[in-house]
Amino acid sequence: MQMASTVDASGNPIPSSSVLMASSKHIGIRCHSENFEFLKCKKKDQNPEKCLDKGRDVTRCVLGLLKDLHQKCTNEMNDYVGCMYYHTNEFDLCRKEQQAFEQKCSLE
């Protein structure tokens, strides 16, 4: 199963649904505080403009993480993302690739 790269020509991550799903555990850990601050802001004020800075912090964190993951475990990430893409983001069908990815790029 072959799909397009997880990064663009300049090396920046492409946050497709498969990339985000495959990286979701890492995002939850690494970007926890940014997500927490964003949700806290949204709860305090429903005006979307009030939380743009917090949203940018979340985006910056996620894109930085994706870039790090791609550099640290390129093949394992591409295999896992490719499987998720092929199987329409069904985790259960990609456990082998998930295990290899999480072994190479630990969740810490």
Contents of the next structure:
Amino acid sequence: MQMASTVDASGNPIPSSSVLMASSKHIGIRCHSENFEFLKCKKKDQNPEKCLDKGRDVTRCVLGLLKDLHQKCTNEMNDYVGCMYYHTNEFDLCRKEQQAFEQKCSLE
Amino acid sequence: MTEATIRNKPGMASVKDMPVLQDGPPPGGFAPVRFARRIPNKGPGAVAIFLTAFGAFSWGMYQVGQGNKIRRALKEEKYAARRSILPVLQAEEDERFVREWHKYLEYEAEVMKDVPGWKVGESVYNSGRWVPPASGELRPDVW
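Please show me the structure of the same protein in the form predicted in complex with the partner chain, now that we have looked at it in the form predicted on its own.
Let us now look at the entire complex, which starts with that chain.
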């Protein structure tokens, strides 16, 4: 169950699929407004160049949130992300780690 | 000659008078044996059987419905997670695309600089919407 660590060299969590899926509930709640603004902008105009600023808001929010989560509950997050990586992002196979993560890191 | 010595009856005149030696029933005969069918006609009636089958079927379908509810909840959880992370991924891809697109526009300007009346990066469609570029591969480094 060994894989590359959740963080890169400078201690920032890498936004890989398992990390993002593990923190998806937190992202959905804490970055809701940024996500919604970005999607509204996309719906108006699909051109990527028109929504770059809102996209940067989204990325800043999510990466900041990941770093915050990782600092507050390092072990639980590492365990949950490791379990997600092992089971290819199947929520139902990682319930125990999910409970521990959500208990520790501010139940939304 | 041995038969005569075994089945001897005192005072018999000839071999023809020997008593008969047979295997037979005990005196008074055997005990009576019942050989008639006795299949009882009790047990559940037709209505009871039908109701039991119908009840089992209904309970089974109810369990199917409950299972579907649980599976739908799991799928909803997965879809909600994908919905939450969609904007980050799209924003990252937009950044990458814009960088590549500007490089391509420079190349186009370089190639078409001597063509009169050529607008670099002009859309080839008339609908007014932005359409993703369809000219060849999107990511040649990946392919």
